[in-house]
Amino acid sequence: MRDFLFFVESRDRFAVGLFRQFRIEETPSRVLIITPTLEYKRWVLEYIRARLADYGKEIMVKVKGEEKPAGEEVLREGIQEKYQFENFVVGSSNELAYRVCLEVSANPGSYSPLFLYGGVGLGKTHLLHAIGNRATTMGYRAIYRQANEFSEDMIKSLKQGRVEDFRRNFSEVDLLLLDDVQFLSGKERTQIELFRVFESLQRKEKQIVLVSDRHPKEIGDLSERLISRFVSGIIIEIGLDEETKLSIVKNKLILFGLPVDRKYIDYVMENTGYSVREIEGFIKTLKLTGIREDKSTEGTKKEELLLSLVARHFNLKPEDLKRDTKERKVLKAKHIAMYFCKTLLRMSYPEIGRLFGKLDHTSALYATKKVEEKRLGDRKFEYLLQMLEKNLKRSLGLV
């Protein structure tokens, strides 16, 4: 399969992004491409005739569902075929998670439990399904559930007097893939049943992969024994750096048939945060509306634009940064905005204070020093600032 994608990339480096959306199986003599719809199949067939006729292997194209291997439904439960390792965009911020998941899919039990965590829309669920898809093609049985679905299944089995069937269903798999683990918070009976399943799978040296939006120790109302099990394996945080975001933007522009030129790339980069879901939703809308020239921002001062960009990164409104609050998320964004007003725009402390509605400059001075100190001692925070700084410089025309 890597040979086929490498060949496509050598002919058309942008088209390879679209091909990664498909399931591709390659043997020494044949390539099988499985597309989600008939329209995609027609496009692939036409592209092959025009650009890839000399690949040297038989290339077959099928629509999902045209051909299912015998017993496939027994091996997989809840797994979505569209999520594959081949269409996951890999970058420096998620490469470790990608490689470990790849190993887990081929050798279930090698890293169990595996706990992935990070913000919304960073590809955690994609990796869960990719593990399941790869593992089941190798004959392993995998089951995917969101934590809420796991809880609902448990409650239903209790009401029907079939709790033993419930336990057996989740304990007799090679891979248990559990998503949105943070929603186990406060569900005491669900936690008890998950603990039993967890212990059963671990005794059999099976694979457990858990996904959450936060570290297991930061999930409230979770039993200590579950936390201890979650942290007993490998814990990996997934992020999204500027370079990977750029690759995702190009990939999605190709997928939705939009030009992959500087105008479109910059427009998407500047108007989206660090969430794959947000990027995809924005591009879907962009296909319908086209690029909108925002006349309202003409003549906008750079400091106001900076506030808007920082606020957007933290999913806040610009006015949130100017209000008095002790909310940690808002304070963090406000301090970072003040810091960049000083370091990028060279504003004086009194000017920064007035911008944020303060009567004196001491708050701006305090915020700037606090960010500088944290930047020196916190590598994760330093990484965040580097990404933000690069994005701000480009958007503000400082590069």
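Positions refer to the first chain, counted from 1. Under this definition, the rigid core comprises the largest set of C-alpha atoms superposing within 1.5 Å between the forms. In this text the structure is predicted, and so the values were computed from the model without any measurement. First, how it differs from the form predicted in complex with adenosine-5'-diphosphate.
- Relative to the superposed core, His215 undergoes a C-alpha shift smaller than 2 Å between the two forms.
- Relative to the superposed rigid core, the position of the CA of Thr325 differs between the two forms by 2 Å or more.
- After superposition on the rigid core, the Cα of Phe314 moves by 2 Å or more between the two forms.
What's the form predicted in complex with adenosine-5'-diphosphate like, now that we've got the form predicted on its own?
If you are looking for partners or other molecules, they are not here, because only the chain is given.
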């Protein structure tokens, strides 16, 4: 086994780090690589296996679970296999969350309730599923639900007069993994039902893990007694710092079969914000387009650059933002771009109007105001703008 890893290292010194996390079973004639997720299996098959062909043994790749005969079924609902602890990159800003989640999956009930919160794309959902995956392989019963699915299930069972079944279903698990609980805000009846389930699970010392984009006290329109239950356990904020981002970027470059050299690393680091989801999207695109040698940047006016950056964030082309449209997604991007032309580049409304396809200045004014207002009332939107603003400032050389 040591020989095989040594061989992998000689072929691809980056891949060996990931290989160390795989289970490897070697016989005189073949090597069986068992990967934690399908994503890794594909990666080994697509990028690595060919380079290992001259090891002289048949190389087989299976995803965990595939190699086992089907055993007794454990209760497992809503849990996605692709999110595992093994493919979660750990750094200082998510280490605590990672460690506690690991503990909770091995010993459900040890820290209950556990409440994780943080901005979008930081791996909260990933960790919830990882808990579910690990716990169910150890025979624990687990359910994963988005809070609004929980709510929909509840309403459906109410209508069908099956609310008892609903309660029982959720109260008979070892782990309840509830995602995006900020969506419980204002849903009174759902809150009442969740409270019941909560009490019943806590009584039995079962594990509850809750995830939200903000601290329980900031969710709003949430009953006092639910808030007090949410804050009664451990609350951990999850973030993303520069160093962790760097490890993630390297890891994802390897995973997508791209070179892990300074040029690629810097390119991704500079063009993405603090969201792993954004990093993944960016690297996927990079895989298709390659690095754009943007020599034209210096000649390009700042406003054109801003336009193309905002467009790229929304997976659009810069020209899309200049055309007349009623498509919501395009309009949203367009309004945001106009807003930043005003706030970051201090362009006048007539100038903005001209830039976005010969609009008059009142349209530019209207768009900018609309974004300003939405920013005040909508936290998710505010977070998006903060992130964009940070990226734009950096790319436009405004910091």
